[in-house]
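In C-alpha cells, the next block holds one chain alone, the form predicted alone.
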Amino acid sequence: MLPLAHFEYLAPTEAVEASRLLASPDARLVAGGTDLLVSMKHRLFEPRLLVSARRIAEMQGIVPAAGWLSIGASCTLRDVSRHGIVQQRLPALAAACRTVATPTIQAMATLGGNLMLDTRCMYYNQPAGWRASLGYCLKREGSVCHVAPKGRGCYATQAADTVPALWLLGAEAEFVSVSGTRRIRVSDLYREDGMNWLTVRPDEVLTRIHVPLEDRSVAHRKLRTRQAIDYAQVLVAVAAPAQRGEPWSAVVSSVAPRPILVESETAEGLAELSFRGSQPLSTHLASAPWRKKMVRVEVARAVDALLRSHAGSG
C-alpha cells in the first residue's frame, strides 16, 4: 500500500475563498479525488494543502437555463449520466461519463475533475520508485522525455473521456477567482504542452460547465485494451453537420497533449483525415502505429453510428 504524505485539509463554502487558498503554490483543489489522490501516493504531487470543493454551492446541481444546461463542476459522473435532460438531449455526454473507469469511481469522480484531468504517460503515471529507476521524466523531476528524447517538450496525452464530446457540443467552462468570473469554450481549455496542459491559472476554480441544448448529433467512442478501468488508447467524438453546408467534425484525444479537431466535407472522408492528422507517440503500452490505425477505425465507427441513427429516425 502506498501511503499519502501529510497535508492540511480545508473545505471552504465559496469559490472565491477557494481561489484565495489556491493562490499558494503548495495547494491543490480536490473534488472526487479519484485521480489526484492516486497521483499523490505516487508522489507526482505533494501539496501541503488540499482545498475541498464538496461544500461550495456554486459547484453543485444541474440546471437548465435559456437554452443551456448548467452542470456544477462537483456533480459526479454518475449523476450527470443519469440526469434526464442529459440522457435525452446530450446522449454523447452521458455515454462519455459511463466509460470512465468503473461505476464505483463514476459515483465519486466529478465532471469538473474530468475536464481538468492531468495529462498521462506510461513513464509519468507510475510510483516514485518505478520512475526513479529510469531517472524520472521531463514532466516530473527528470530532464528527458522518454517518449521523445530528442524532442523539445513533454508529450503526455490528454485522456479525459468527456472532453471530445463536450468540445463538439460547444460546451463552455466557467471559472471563478478573486479577479472575477469568466467563461471559456472547452475547446480553448487545453495547450499543446503535456507539462502545462491548461490555459487557466492555478487559482481559478472551475465552478460550472454550460452545455448548449441544441439539436447536435454527436457520437462518443473509447478504445481501451480491457473494458474495465483502463484509460483510453484512443478517444473519439464525431458530430454530424447541424445544417446543410456545415462539415462533419471529429475530436480525437488520448493521442497528444491537446485534443485534435478534424473537419471533412463528407462523412466518408472524416476517418481518413483523422488518421492523417493524428500522430500518436509511445505514451501508452499499446504501440503508437496501432493506435494511429485505430483512430481511423473508431472515427469510422462513430460516423456509422450517426448515419444509422439518422436513417432510423427518418
Contents of the next structure:
Amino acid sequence: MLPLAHFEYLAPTEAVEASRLLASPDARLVAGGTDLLVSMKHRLFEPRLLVSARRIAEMQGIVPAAGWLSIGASCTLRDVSRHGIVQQRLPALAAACRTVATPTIQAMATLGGNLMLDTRCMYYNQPAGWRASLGYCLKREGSVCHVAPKGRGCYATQAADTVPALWLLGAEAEFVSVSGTRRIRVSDLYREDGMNWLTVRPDEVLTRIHVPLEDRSVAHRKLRTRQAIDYAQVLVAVAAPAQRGEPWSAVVSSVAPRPILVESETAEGLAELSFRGSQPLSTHLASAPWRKKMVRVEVARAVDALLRSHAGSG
Amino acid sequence: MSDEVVLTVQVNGERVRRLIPASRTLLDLLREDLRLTGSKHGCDVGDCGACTVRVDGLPRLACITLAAEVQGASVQTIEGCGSKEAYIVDALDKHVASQCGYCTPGIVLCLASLFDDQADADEAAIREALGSNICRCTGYTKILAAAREAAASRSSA
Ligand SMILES: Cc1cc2nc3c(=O)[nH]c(=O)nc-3n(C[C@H](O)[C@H](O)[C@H](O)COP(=O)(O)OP(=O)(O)OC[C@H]3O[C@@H](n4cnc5c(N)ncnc54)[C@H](O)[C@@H]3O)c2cc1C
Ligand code: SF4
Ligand code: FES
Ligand code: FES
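Show the other one: the form predicted in complex with its partner chain, since we just had the form predicted alone.
The next block holds the full complex; its first chain is the one shown before.
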C-alpha cells in the first residue's frame, strides 16, 4: 500500500475561487486525479491543499459556438471521444482520447488534465523508495540529471496524447485566474524545460478548450509497446495543407519537454524532416536510435492515412 | 479545518454517511472502513485494474480515486453484483477464467459496464475494454472466451 500524505480539500463552485486557492504554495487542482494521485503516492509532490474541479460548472459540457467547439476542461476523455461533433468533425481528437491509457482511465481522466499533464521521465515517475535508492534527480531534490549527467537541464518529456492533434487543429485553451481570463494557443502552452514546462502560472485554471471546426485533415498516431496502459514511445499528429501553397505539418511529441513542430513543402519530405528534427532519449523499453527511426515511420504512416482518405473522398 | 470530509454515497444500494480524512482513497474506504474486501489492492497506482468498481455505472479505479471525489454518487463493488451480473460470473466460471482470482472482481465490473453500454460489444470492443485489466495467471485466452460467451448470452437475452 502506498498511503497518501494528509492534505486539506476544498471543492469551490467557481474557477476564479479555485484560482484564489491555488495561489497559495503547495496547492494543486484535482480533476480526474489519474496522474495527480499516482504522483502523490510516489511522493513526487505533497500538496497541503487539493482544490477539486468537481463542482465548477464552467469547466463542464461540450457546446458548439460560431465555428468552434467549446469543450469543458472537466469533460472526460470518454465523453469527448464519444461526442457526435468530435467524431464527425474532429476524428483525430477522438482517436487521441482513445489511445490514452485504458478505457477505464479514459472514463476518469479529463481533457484539461491531459493538457496540463506533468512531463515524464523513467527516473522521476517512480516510487519514493526507488528514487531514494538511486539518488534524487534535478527535477526533485537532487543535483544531477540521470539522463544527461553533464547537462544542466531536465529532459522529462511531454507525453500527453491529445496535445499533437489539438495543436494542429488550432485549439486554444482558456484560463481563468484572479487576474482575469485569457486564451492561449495549445501550440504556445509548452516550454523547452522538463521542470518548468508550462507557459501558464500554477494559479491559472484551464476552464475550456476551444477547437475550430474547420475540417482540417489531421491524423493522430501513437507508437507504444502494448496497445493498452502504456505511454507513447513516439506520438505524432500530421496535418495536410488546408489550402494550396501551405506546407504539410507534423507535431512530434513524447520525445522532448516541448512538442516539435515540423513543416515541409511536400508530403514526401515531412517524414525525413521530422526524423532529423527529433532527438529522443533511450527509455527502459526502447533505445534512442529505434525511437528516432520510428518518428520517420509514424509520420510517413500518418501522411499515408491522410493521402488515402483524400483519395477516397475526392 | 478542511482535512476531513463528510461523505455521503450509495454503496451497493445502501446509503453510507461518514466523516473521513480527505486523503482517504475510495479503495481504502471500501476495504478498510466498510470491510468490502472484494475490490483488490493490486498495484495501487492505476496500472492493473484489480480495484475497478463502478461509479454511477462507469468503471473507475478506486486506488486512484479520492473518496471525497465521489460525493453523492452511487458505487457498485463486486459485493453488489447479483443476478444482473450472473451471466458474466457464470461465463468466467464455466471457462475457468479465474485462477488466483485477484483480477476477477475488476474484470466482472469492467465487463458489466461494457455490456450495459454496448449490448452487442464485438471482439474489438471486448479486447479494448479488457485492456484496462491485468491478469497474471490465465494468459487472457479463457477470460476472452468467457467475455465472448457473456456477450452472446446477453445479446440473445
Ligand atoms: C496507468 C496509467 C497510464 C496512463 N497512460 C497515459 C497515456 O498513455 N497518455 C496520456 O496522455 N496520459 C496517460 N496517463 C495520465 C493521465 O491519465 C492522463 O494524462 C489524464 O488525461 C490526466 O487527466 P486527469 O483529469 O486525471 O488529471 P489530474 O491527474 O487530475 O491532473 C493532472 C495535472 O494537471 C493539473 N490540472 C488538471 N486539470 C487542470 C485544469 N483544468 N487547470 C489547471 N490544471 C489542471 C493537476 O493539478 C495536475 O497537476 C496515464 C495514467 C495512468 C495511471
Ligand atoms: S530528465 Fe529530468 S526528471 Fe529525468 S532524471 Fe533528468 S532531471 Fe530528473
Ligand atoms: S490497484 Fe488500482 S489499478 Fe492496480
Ligand atoms: S486469475 Fe490470477 S491475476 Fe487473474
